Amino acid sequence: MGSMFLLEEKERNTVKQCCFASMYKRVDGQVMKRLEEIVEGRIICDPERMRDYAGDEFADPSIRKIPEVVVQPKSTEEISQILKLANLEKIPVTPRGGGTGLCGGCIPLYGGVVLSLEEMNSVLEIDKENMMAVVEAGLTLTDFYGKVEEAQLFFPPHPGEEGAQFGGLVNTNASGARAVKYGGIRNYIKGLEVVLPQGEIVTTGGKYMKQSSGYSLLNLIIGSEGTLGVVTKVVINLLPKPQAMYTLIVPYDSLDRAIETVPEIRNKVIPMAVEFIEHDVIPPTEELLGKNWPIKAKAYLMIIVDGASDEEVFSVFETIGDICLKHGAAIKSVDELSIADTPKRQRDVLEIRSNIYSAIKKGLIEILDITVPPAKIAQYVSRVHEISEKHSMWLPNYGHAGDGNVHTHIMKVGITDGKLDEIEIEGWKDKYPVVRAELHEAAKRFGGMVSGEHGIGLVKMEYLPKFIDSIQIKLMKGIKRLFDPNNVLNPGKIF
């Protein structure tokens, strides 16, 4: 196992699986035949091929579980028939998007059926008049961005991994770097088609900008991690394409100074994104991609600004530059600021930022996505540094400084001269659960929350009750029972 914590977690899940064993039926020959009839042969039952559907991008592979069968429906009606069959036979179903999650949300914990949406990947409509798009849940961000660009429109959210599919984005309420100005996925979802756990098909929301007509089932589904229904179609609000967009890199001699700059920036201007990055994670990412970060320092702010013209954006940069100088940026004048002013330079900078996780993953135990009030980010990160020094563990940080979302990485190796160490940190298996607990205690002390954008999934369940009171948990469980009385849809997640 990757850690003592995950060993204990796996043991708990084994007990849980045993407890539920009498509740669920295995996929037998008769059920397999019926599934094959529904999806017309789009079915995978070879164990080697099913390994790709056993988990997500969570660093420790030991929590992955191979399903009994993978089905690849092409329509909402096929999904409805699959769920009706699963309810009748009491077989668990785990919906799966691009598998880019980081908390075990698509692990088929009790075996059963993995419902892969990869074949439902079309852009059904780009409605320029209403500035809306309608897409299937299996569409990737990469393909969607291309279609939106062709239409000269703009979809602001950028969660980082462009292989993510819209069903997964909706179910985790993903956000990413651009949330400071534009918000997360929830702000752009205007309608959903959803198959409920017992097979009913419902449509909530539509191509309108506001409504006040009863409870918002739309917002209940968003962020529900595939436990309340299978999203099949998504209605997305689009925006006019910005006429100018540039990226600013500001160097600092300390991460604390960088982060302390952010509240004043937010009080004066509204950038599209404000990211903070410690330098330690840059060299391995440069090596992975064969690209160069434009400037060298101990820490950085990466600030993206958009506007109606170049003049407007550069005026904002001057304001930001003055604020950064005031807070100790490692430059002598605003003229020394590094600006990615061409599409290629912007892509290179954003690609390095987006691939830090991939570059250090081989030495990673777990990536956290704790979120705190933006004004408390400096205090939280200072506490992370104290914990790192106390336990002699490398805990690199980067994240969304503008909205308080911090990605602290708990590492089982250190780093020397820009390369991950080959030798693991002594005693990391014993240190990990202690460090993990102290990081979450710090988050709670500073008014934070366990997850800002990754979700709870399987690996963060123990921390949800520490941040959310028992009444809310009880309500959530009641909603789950109402939607899914037989507990067949993505069981064993969140709670």
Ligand SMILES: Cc1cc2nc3c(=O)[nH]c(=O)nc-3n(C[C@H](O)[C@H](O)[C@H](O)COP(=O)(O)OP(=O)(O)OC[C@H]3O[C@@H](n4cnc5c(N)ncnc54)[C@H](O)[C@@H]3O)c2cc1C
Given for the second form:
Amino acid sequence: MGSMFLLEEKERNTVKQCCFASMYKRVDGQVMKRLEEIVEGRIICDPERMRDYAGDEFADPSIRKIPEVVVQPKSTEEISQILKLANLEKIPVTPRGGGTGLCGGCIPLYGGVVLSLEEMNSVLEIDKENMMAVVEAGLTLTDFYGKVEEAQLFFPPHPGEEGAQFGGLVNTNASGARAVKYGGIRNYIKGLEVVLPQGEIVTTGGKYMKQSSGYSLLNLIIGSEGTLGVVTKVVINLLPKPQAMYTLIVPYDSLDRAIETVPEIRNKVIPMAVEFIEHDVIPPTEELLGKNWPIKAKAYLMIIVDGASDEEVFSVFETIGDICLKHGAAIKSVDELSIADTPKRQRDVLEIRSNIYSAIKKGLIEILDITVPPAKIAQYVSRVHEISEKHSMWLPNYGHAGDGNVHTHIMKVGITDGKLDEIEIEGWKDKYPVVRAELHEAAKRFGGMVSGEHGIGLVKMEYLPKFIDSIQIKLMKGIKRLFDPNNVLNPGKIF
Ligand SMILES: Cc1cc2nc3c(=O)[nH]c(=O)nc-3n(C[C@H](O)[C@H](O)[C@H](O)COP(=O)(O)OP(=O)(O)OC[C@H]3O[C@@H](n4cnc5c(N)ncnc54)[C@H](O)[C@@H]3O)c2cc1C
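Previous: the form predicted alone; requested now: the form predicted in complex with the named molecule:
Next comes the full complex, this chain leading.
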């Protein structure tokens, strides 16, 4: 990409890679043979095919690294043997899920082995009596939602990319729009089977709703970004399926006004999701999908409410409608509210919201994942607008207004008449690190945190010490050393 920040980071990484390179051995013929035996031939070592395992969804294609070998184990025992071998030979191992991460977490920075969980993708059990599911870590969200639906149960978290696997979801503590009412993945993970870096297999937690039995290793593994262990099985808590769920779109003449409405909504009712969207990003998404957003205004709140009946949901919409009117929504009365009240309309608006990222991706440098206290979003977004104007860079925002998680997109192109410009903004490579730093400074000033749901991975390491004090970083590094004394599991991530 060539931005100063990433050049510096890349240079630093090159230095780090040289130091670590001397620490790690390469995958030689003997190790390759042993790996082949362990996974019974399910390995990839053709560089062309390994390109698919070199990076994730982070936009910069230069932040990639082709591994020395990709292995596709089919059992926990095979993973244990791989990690024992890696420790003995001092070879780095990078766990990989769906590769949908947005911060380079699954990039095999020092080469070595990519451990892809894609072959471990079964639903092992849906236990209706205990309302729990047990799944293998390579199961994707799409496949899981299908099984849960069949069982007439409900798994609330809905991160925007359904190709993500449970191993990745657990390791990033993924979240998504529905966190306002239901919280993130952490709230639903009750047990894990994990292979530790030296090959021991442990089970932490289980099919119980409560536990007060020593330190919670379960919660330590959740969000550890593949640095403490390889997750192989996951016990997931399920809920009864809501009988009614509808989506409301509220138009506004200004984004600030839309966001300012949110604290009062949260004080009165608990919607499932409250998303804010600036209109700019809608036309390219409509064009991509060939679908129409139901209304036109400068900005929108998209509010999803679920409940036991239609009546309950519509009565919550009335309360919300009154609050929106009071805060200057661009409607004359609650009757003008646009409700996606058929499954098709509901699907269309949700599809448009989910595809904004794909529609603007070709002009994207980076999607940030800053989270601020919910009542500070309006101030944070106002500051984003000032930074955008100061540097003449398009910084569209959308995100989880209900929980303070703002996805500001740093773009290398502008937008004219609803279409992304073909020509890149002059000087974007110099502007990018400055804009990035100013956005993080603003987040810090408003009491925020660098990442709400995507994790730190490779690309946000720079910012973690700016948000978390050195005592906590020291404790985290100590935990990493205790779990992984030879630093073979996903080295070079988080710190
Ligand atoms: C369009 C789009 C929308 C998105 N929307 C959201 C959203 O709303 N909310 C949200 O939270 N995220 C979102 N994401 C980010 C991404 O989907 C999540 O971070 C997801 O959890 C990554 O899962 P994955 O299986 O793809 O993991 P990967 O990208 O493969 O890996 C992520 C991390 O987990 C580790 N890992 C993977 N599997 C294992 C395992 N079995 N054991 C140990 N470590 C493992 C990797 O080493 C890496 O550090 C979005 C991404 C895209 C592209």
